[in-house]
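Just one chain follows, in the form predicted alone, and it is written as structure tokens.
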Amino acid sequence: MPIHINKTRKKYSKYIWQRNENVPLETDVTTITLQSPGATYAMAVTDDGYLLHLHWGAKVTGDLSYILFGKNPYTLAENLRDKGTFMDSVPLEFPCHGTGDYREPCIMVRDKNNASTVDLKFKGARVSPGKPKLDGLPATFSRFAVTTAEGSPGCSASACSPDCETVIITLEDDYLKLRAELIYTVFNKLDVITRSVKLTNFSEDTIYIARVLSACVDFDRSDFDMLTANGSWARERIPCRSPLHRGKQSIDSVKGESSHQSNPFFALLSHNADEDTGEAYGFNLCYSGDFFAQSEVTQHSCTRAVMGLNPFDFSWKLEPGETFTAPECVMVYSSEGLGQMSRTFHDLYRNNLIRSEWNKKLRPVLINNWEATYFNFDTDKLIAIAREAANRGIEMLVLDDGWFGHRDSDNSSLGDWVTYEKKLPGGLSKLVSEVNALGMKFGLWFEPEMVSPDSNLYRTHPEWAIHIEGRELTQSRGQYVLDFSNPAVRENIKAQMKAILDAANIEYIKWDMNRQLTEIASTYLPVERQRELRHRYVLGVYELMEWLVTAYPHILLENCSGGGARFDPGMLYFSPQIWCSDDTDAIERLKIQYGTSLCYPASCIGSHVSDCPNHTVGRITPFNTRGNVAMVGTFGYELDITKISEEDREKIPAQIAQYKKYAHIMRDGDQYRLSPGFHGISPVTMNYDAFIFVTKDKTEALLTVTQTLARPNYPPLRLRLRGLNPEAQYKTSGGEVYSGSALIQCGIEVPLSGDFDSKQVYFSKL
């Protein structure tokens, strides 16, 4: 079993700091060890109940409790006069505020006396197969693996076992009567630990939670680089790597969403780490709202890494008997660089996070009308696009913003989810029927969380917008945010969406969210719960999405938030794909999709071929290059197919056939990044991007190389490949045959000509 709990009585020779002499020590030692295929995570309990961190990293065996005694120059039982020194130096699993640890804490509360100290002590631990759900929150889940020799499909209690195991460690503060359950899950085939926390109030008094983070790891070293994925609208998730320094380095969001600016991901890397070598510790929060992540180099040159809900402007009223559950933090260890870290995240999310039936299916190639028409469309225009698209092999028309209320611009109608008959006479059902008659599926855009000042919903219920009474409410994109903490608001939007979905054959939904939260207050929540609104808003979004995917399980759901402002694991739990960025320029997308691949699989990256000059940056790129870049994702088109050149239109059927031929490699295979990278590993100026996808059985591979700016008088680009079987022979799409070892050690030349040229090379095992 991957989780081991041992309790033994041991004698140690111990240096007692206060008396400056060696004395023997006998104490009960409880150790908790989590073993994955290539990593070990170990904890131990001190003689007076503090849960300490021993090790997370390369796999080790044996009793690690000696680290506890070698690291600390005394025990609390004999040195209570210096408990503060102890608390501020030992590696703690779940550090508390107020008892002498002055590093970043995981928990802080306000009790009946408005005091904020918490002192949690170990009470016990229990191990169970599989993984429990988190109430109201998305999280990774356990799948059952067939263990019969025949490997027959299906599952029974005797034939199947879960692919993970969970230990729940109980800590309690006897003074507060507050219980914390630390939930750790280890996966059998992946070097992954997931962590979450449940807090329960067993007292007779109300407790206010001021902060609760999901994970803390105290490393006994500080020689790390910190890698994050930062940016802004239209340039999301650009990798940023810098050495840790003394003090605190953090990323966060206070926008009500995980944000364009900082993705809820970071990694600590050994200084020598690159794609294939060195250690990488990855952290990713399964949450779609305000988050906080930080690395702190302490006075003793150790590093504390924490992640969880952002404590900024947060409070939660915990009544007697109530439980609060924190989001899940996914932690990945790799001893083989960034590449292996990324592939572990990819495998976990494809197999143990994304629930949709579309996860492993070839998704329809769609055309979205947004950049083709914006708000200027009617039925005739949409049918003209659909007819031409169907003739070229495109399989779905997606109608974006502007189909509802009286919406001719982004100044009205959000919240009024009824068909705009002036544009679409006969309603959506008529349009959908006409599109279906062309042999195409139909998809529809919603922005359920928003309301326009100019809307019937706002005129009827202005109190349903998040706002502060008497204070001017800030508009963004001419809209307000609905108070999704209010069940009545969610029920209203649910009913409107249901009426639309039940009236027409809609097979795809694009769920958008185009602004952040301001003037954060709720007319629904009482005064003492106002600081809960940020989190309750996200929980309300999750509840409505859960209804949608449960009531309409066959619909393909794509999430979007002004592009990539909610590209996080929380959204992947509900939708198998997320719109990666509103920047559809192929060259800009190289950086964006590169950064996204650090922890998210290509199968979830929404990516389209758009028109040129590109609407965001004005760049002109070859149609072939736009297709190659978009194929590293869900693949579709976002342009007016009736207006592009006939030359480009003629390329679409071959492009679609190419995508369908290779989609399974990119959807289910392993990704290896081959270029120097955008994260500062190499000082070489980037002039190309390259990656290869390899099937799990290593029988097929697809190499994609894209040049940015051509350079004069340089030799042809030769790439050393990764992931292939060195003992095998491979035939390329051009007919050449190479050994796997030659491709790995010596590489292959990829001729590129001119700015923005792109090539794909397919390899099949002979």
Second form
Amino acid sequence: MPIHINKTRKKYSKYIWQRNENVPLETDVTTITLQSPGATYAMAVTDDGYLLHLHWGAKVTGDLSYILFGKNPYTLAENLRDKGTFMDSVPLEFPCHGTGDYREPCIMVRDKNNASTVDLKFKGARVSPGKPKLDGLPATFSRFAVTTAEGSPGCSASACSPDCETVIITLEDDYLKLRAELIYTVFNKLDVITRSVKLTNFSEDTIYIARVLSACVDFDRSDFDMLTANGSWARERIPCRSPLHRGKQSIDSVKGESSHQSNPFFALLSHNADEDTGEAYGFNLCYSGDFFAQSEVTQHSCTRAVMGLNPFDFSWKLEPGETFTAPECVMVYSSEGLGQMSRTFHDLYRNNLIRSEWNKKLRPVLINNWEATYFNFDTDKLIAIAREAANRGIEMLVLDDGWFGHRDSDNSSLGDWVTYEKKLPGGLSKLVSEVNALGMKFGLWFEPEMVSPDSNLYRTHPEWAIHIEGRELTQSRGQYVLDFSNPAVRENIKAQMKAILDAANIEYIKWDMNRQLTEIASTYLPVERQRELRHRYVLGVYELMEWLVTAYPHILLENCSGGGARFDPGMLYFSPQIWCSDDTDAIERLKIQYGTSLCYPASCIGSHVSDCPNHTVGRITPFNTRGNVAMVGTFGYELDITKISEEDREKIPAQIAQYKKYAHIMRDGDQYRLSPGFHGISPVTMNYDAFIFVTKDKTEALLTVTQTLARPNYPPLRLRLRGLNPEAQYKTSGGEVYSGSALIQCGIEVPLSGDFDSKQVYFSKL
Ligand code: GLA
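Having displayed the form predicted alone, please output the structure of the form predicted together with alpha-D-galactopyranose (GLA).
Full assembly next; the chain just shown is listed first.
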């Protein structure tokens, strides 16, 4: 069993307010240990009922409680006259605010007296196979799922053999009558722990939650680097690595989306960690809104790492009997560097997070009209693109922004999801039939969460935009954000989308979200719940997405947010792919896709071949390089195929064949990054980027190497490969034969010529 509860001590708990579950709680607990193949996560309960952290890291066996119950016991009984010192130094699993721990807390409230203190004590723990669903929130699930009565992934011991096990640890504050259930899941084959928290108010008074973070790890060391993935529009998720220093280093979002600026990911790395060696602790929040993550080096040179919902501008009214569920934090341990950390995230997300039937399937090669036409298109132009695309082997036309209302620019019509007849006479259904008649599928862009001031929806329901009555409302991209906390708003958008989807054969949707939240207030929520809107907005988005993927399970859904502002695990639960960035330049994409690969698999990275000079950076790169880079993701085209050079057009069929031959290796295989990494280095000055994908059975591999700027008078690059079977012989696409051990230890030369040149080398096991 991966989870072990040790009950060697006297019975601890006396009193539990309510217990309506069938499974009895284990109440005489000393330690709780979660074991995965290469890692151990261990906790202990003190005599005083505090849940303390013992260890997270390399696998250890045996009773670890000596760490806490040794010569200097971490028990309050020994420290009663100085509880403050005790609280401020013990490693805590779910630190509370107000009783002497002055490090970052996981929980704060405003109780009936407007006091903020919480003091949670252990009441019991319950182990069960599989993993429970989180109310209204995306989360990882057991792969051996049975459909429960609620139609959700879940698992019971009798029905299946789950790939994970869950312990729910119940803590309670006797004063507040507030219960916190800490939910930990450990996976059998991956070094992953997931954590989330459920708070229940058992008192007779309203309690306001002022903050609730999902995870805290109190490390007993501080010799770490913190790795984050930061950026901006068109340069998302650029790796940023810096040593921890005394005090706090944090990342967050306050924009209502996970954001371009900071991805909800960070890792703590031992100073020596590189791709293959050293320790890496990765944290990723399964959430698409405002998040907070922080590493804090304490007075005792320990590190408190926390992650969860951003407490900034947050408050949640918890009425008697109500429960609040915090999002899931995914935590990965690797003793083999960053590469292994990433591969663990990739496996978890492909197996236990992405639900779409497209997850492990070859996606249709699409052509998107955005960079081809922007708003300037009509049926004739689209059909011309589709016809030429079909002739070259492209399988789906995606009609991007501008097909609805009277939208000729980004100044109007969001919220009016009816066909723009001037551009598309006869409606979408006519266009879709014509595209289908060419042998192509059809995909469509929506931006469901938005409304333009110039729209029928806004004219009819101005109160549905997020705004403050009487205060000027900030426009961004000329649009406002709809109040998705309001069920009537969601129903309206749902009905409009349904009408479009039911009237035409639409097989793909790009769900976009192009602005951040401002003047955050809701006409739907009562005054005392206004500060819930940031979170309720995200919950509303999830609810509409859940409807979409349930009602139209075969539609391929691609998420997007002004490029990659919502590239997070929350979105992956609904869509198997996410548009990575509006920057489609192949060289810039090397860096963006490198940073994205830190925790997200190539199978979900939306990536297209676009025209040159590139629309964002003006760079001219070879067509072949653009193809090689776009293949590390959900390959497609975003250009006017009727206008590019005949030379490039003629390359498309072979490029598609190449993609289809290799797609399974990158979609389902293991990724090994081979370049020094873009930690603070620009893609152009780094000289080259390289990575290899290897199938799980190690019989096939694909190496991609891209030169950025050529350098004079250097010997050719010889790359030492990773992931291959050292005992096997491999034949390359060029016909040469190498032993796996030689490829790993001595490497292979990849001749590259000129700026932006790129090569793929395919290896098959003999
Ligand atoms: C966002 C997306 C683009 C495109 C435009 C349309 O910027 O990231 O791909 O869909 O919106 O307005």
